[in-house]
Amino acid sequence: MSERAPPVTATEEQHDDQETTREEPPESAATEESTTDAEPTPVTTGAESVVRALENAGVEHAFGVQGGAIMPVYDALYDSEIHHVTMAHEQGASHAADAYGIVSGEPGICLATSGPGATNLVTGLADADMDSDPVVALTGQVPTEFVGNDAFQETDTTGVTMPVTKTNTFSSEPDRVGTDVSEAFALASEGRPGPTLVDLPKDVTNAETDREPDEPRTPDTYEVQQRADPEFVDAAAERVEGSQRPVMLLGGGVIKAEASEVCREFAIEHEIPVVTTMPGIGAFPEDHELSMEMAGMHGTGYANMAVTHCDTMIAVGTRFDDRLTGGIETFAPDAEIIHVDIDPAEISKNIHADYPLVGDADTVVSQLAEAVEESPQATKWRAQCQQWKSDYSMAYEAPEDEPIKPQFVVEALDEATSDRAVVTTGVGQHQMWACQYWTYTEPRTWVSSHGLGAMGYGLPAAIGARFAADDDQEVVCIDGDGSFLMTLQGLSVAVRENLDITVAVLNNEYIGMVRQWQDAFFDGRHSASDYGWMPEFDTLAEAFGAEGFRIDDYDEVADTIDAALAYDGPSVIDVHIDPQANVYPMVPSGGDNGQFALTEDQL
């Protein structure tokens, strides 16, 4: 988002009037131009070196919360052109940075102080780690002489975050601290993306140094294989050519590798039906006839049928997690698996790969495209896939005399926005409805917490997404009442920054997914899932300074959504939906994807 120009004072207006007849620009303008073109001011402290490293990396926005141990870095940020967004909670900072990285493709930056500030980042870092999202976290730390002494707000940040980061560093030398940050930035996005962290003791950032940080680059020992073994590629190509029931399975790695286009071209050229994982939503246009949409626990019935009955699966950029596979022994039982992944550790970790193709997704799929000379003969298979679409339609009933169906609201939001709109969500039933009933056609337009399943992700993610998205892209957060309640203090940030985001809270006064499981597997015993004590979110939004709306009836949906989207700033729609609405299809944990349930009595 562009910043507004400061108001012109009366003195400045008078000066401008006096100077309008001059042919040469005023001296002040020339000075400003020369200052802009001048070399940056040399660094003098470790904190300035940290900020210089961010500037060298092209960082434009950072999300964080100020505090004692990180204060020197914030003081250096004061003179930087980096736009710092003060968040209302450090968890929000990490989620905002995560979403910024998803939408922009560049690492998102979050900052926090030592102790509770750093530990509050952990949920967001764990989320980024499980979803392989590029994030750089900078945490303040007590002075090195106090480390290990249980000093005020001291926490072993590198120890705490080691399991949930790609790499982390305790930076102990003023001459090295800026380069540590540069390296962390490079590592966050190189190879398999993920969160990195640099812990910054206060004496190190306060210390004097004139050392300019190195440009962002990974260590010499860090090597990433880009191209797959040609022999394996040729063998995989032969398998594709001979397949009668092929499927492409596109995961989040396709989007992170900017491989959506080459995967689309390959699938369309060879007329291969395409299934996505939840992180892979948007990698292939869901309005294309070859799209079977999302597979897995709450995937479409037709996607799960295609996965179950295929004879060849070209899986790209997926780790085959349990929410996708269900029971491993029943997952694609007749298929030979071609697995493309940048991380060799994912090959045959959960599902055996018959054709392991290790390398960058864009590069390897291009290799495969060159090697495949004939399209598979799969006319009957494509017809079968289309028949499954008809047999297991995602249609639903919406009687006007019953409470609003959430599916109807999601479809109305989709219809009212452009194809490039960015959707963020929390976690729960609303997240699944947002997957199922919004038609995604572009990568980097679906932003959610997948592997960790962090409730409260939606609103701070919308804040981060808004800064990363183009000005003409709408940003819509589809949230649940339980999820929204966890991080709604972020509304204060959205109001302060005047962010044009629209939040639709699908309010059923339950932790809906828990209630659904309790009904199905715990005899309807609603232990701690009934949220009948929810506040009025439209009124609460107004208290924060946002625009609040409420929907209770079907005839209010379209006009209210249009009004909320038209509002130039943050808006919240409190949509009171059917409290008994459930998410289907559903495959119970560890179940057979081909035996999905369409109603509760089928579970």
Contents of the next structure:
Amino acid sequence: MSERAPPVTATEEQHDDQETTREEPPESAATEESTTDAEPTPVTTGAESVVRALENAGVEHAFGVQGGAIMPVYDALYDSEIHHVTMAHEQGASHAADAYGIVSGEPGICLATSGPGATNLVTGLADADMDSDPVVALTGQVPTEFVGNDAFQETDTTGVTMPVTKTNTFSSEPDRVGTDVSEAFALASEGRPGPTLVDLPKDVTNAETDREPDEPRTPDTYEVQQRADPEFVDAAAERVEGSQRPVMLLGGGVIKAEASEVCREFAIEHEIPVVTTMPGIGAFPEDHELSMEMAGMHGTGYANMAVTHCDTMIAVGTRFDDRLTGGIETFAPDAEIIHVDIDPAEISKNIHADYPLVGDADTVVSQLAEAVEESPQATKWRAQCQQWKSDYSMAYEAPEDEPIKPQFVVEALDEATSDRAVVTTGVGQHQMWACQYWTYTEPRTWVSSHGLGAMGYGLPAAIGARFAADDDQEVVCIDGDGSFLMTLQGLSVAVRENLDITVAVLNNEYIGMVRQWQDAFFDGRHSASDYGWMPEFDTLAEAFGAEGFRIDDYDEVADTIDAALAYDGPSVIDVHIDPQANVYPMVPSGGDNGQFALTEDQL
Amino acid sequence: MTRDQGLDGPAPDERPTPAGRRNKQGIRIDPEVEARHEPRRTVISALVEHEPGVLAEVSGLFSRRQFNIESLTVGPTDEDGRARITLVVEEPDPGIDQIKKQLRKLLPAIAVRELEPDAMRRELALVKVNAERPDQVAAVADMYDAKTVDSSPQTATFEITGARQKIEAAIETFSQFGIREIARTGTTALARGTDDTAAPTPPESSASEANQQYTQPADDD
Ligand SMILES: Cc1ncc(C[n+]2csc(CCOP(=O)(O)OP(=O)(O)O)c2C)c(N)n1
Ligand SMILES: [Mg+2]
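Please give the corresponding structure for the form predicted in complex with its partner chain, as opposed to the form predicted on its own shown earlier.
Below is the whole assembly, all chains and molecules, this chain first.
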């Protein structure tokens, strides 16, 4: 980077307890040329045991922002092989960790200081909680003797994050602190994954300890059922064999459980049409004949017809979110539901399960595959599904004399990239087009904010995904202008780390999704949805040191995308799309999936 | 700018519609008979690790998920580091099922179960009344086995234990003298005989668990 002198930072600490001066570890001279396989030096402080716990768990990357209360941990990280990515904002750190977790399958790590650092993490934790993504957050905290006194940068972090984490802990013992982190790591990914948080008071991380952290292990009270009750499996298998209109509904849990393979085999062997939820995108190849693609609010018409008319639904790893089900009363109303989920609390939470199969998706679908001996007699049904695929085709019009259709841009990006390219998004219309018009064939290539719907997710997620993805996997962020504005400071990180990512901003100069709803439900009154003006994102990208591109016409699309993808580093394409483009099909909130609208006047 | 024309395909009213329907709880119903689950009151007992924040986790869970809770009590057990939380809740069957499962998911929870309708349930109340008619007050106290805890020229305070119904009856009878203040503990409960209050809820015990019949809890003593 530049040779400018680092800016002098005013010290934030008013309560800094500096009495703990640490001695150099005796072996420090030897560690200079140490490699990863060298015997690790014993820990001497709480902070070192925190970092050791991460190292033991195999952590390679962490995302965070420095600050007073977390400084001891950062000081210990200084000597570690773990690559720390300094983010521009803690929200970015938690989103990056989340995306890292989605793409790699291993918990993503984020760090922040107490108070504002911790509260800035919250959106990303809430997102991970909704989507059951494995994330570990480490937050600094004021020294224990100040806790409860409204000390400088004190926030009740465990209190604030309790509803948005799988579990969290206030770590109060120097001898336990490393093990607390190990446990948080194990809990983030075992069973139903989710975000965990360890709050680290500064006196605890500064304190001396020689306690090495225990192995990552979940506590005894944490029980996870892996195999479903064989009796229920047999009953479900019988139902599958006897069904005439079967559908598989694959949710995000399929991907998390690495069950895509077994689900594919099962569906293909028994020729069962497959629908996915939004987080389930990638669990089944969308170019396969049996694929009906995504169901729900902006799902394909054919997926929603299949869901509405099936007589048997094999639902795997889904929590039946309202964006999927629409109105409960009209969701798969003729179907007996076989529900496979690792979390018993998801069984019959929203949709009654006639066949509750609690367990790991990979294990349970294998059990089911073993139990099903005859394929269902569903030739007519499959023909019907194919008919729906042509009746409700997703084909759109793209007249040359009108502004570029966003669907065309998504298809062009898909065309220009490999099958294993990773897509991240913001939230809004562009996100839906990215679902609908990109053909996903591999798990862990679709990275989005599903349950929380957090604008600003796209760019930091692309950063996290870049570190988790293989070098030959492109990382493309399909963003909205509004969403990009929320976290585009992350470009500074992408440039500093020289990350090969491509951001395509589908720029409609609108809070487009809101504008679409206003046109449909609020008499076209565009209250606070019309930006009317947007910065030039290509110029802005250049100011950050990224490569900027702009597209206004159809004939620029392919070449510009190629150039942006070819650029070795972060690039941003400001694509000026038709501001009037809408997302269809659409099931209004609480509506009947089978009655999806194809045009505005059907709403 | 031209309005978006949307996609082609048969309009909603040209599509086939399914015959079935579900109720609000996601259970398939005969469209003719709108089956609904009525709320019922029951006692849920949870054995938990006695550590800071457990109570906040439990109460946070109930408010967050809008579970209807009537009372919550907590206290240590015979085992070090373990506490028992007793909850009286009022929900339809699927809600009660959710409460049990969500409680079980809390990390400090060791065992969660719904007690049988015949479980022993007790509550303690302190009732402070005006003591202008001491003889009559004493007679009422006697009727409900209430113990005198404190008396002054103006007031008498009684301790009443028993099932909720008994306490409510006592309070109502005492009210003729003028009640100055009341404090109630909420219900605590144990399973009867060799039935183990801390026995964990079995996993998904039956395919139609949410539809099962329930028996009205017997009024305790
Ligand atoms: C953090 C956050 N704030 C507000 C919203 C509400 N919201 C949903 S979509 C949307 C519009 C997003 O605009 P843009 O990113 O430009 O996407 P577009 O719909 O135009 O493609 C808004 C404001 C949200 N989802 N997240
Ligand atoms: Mg927009």
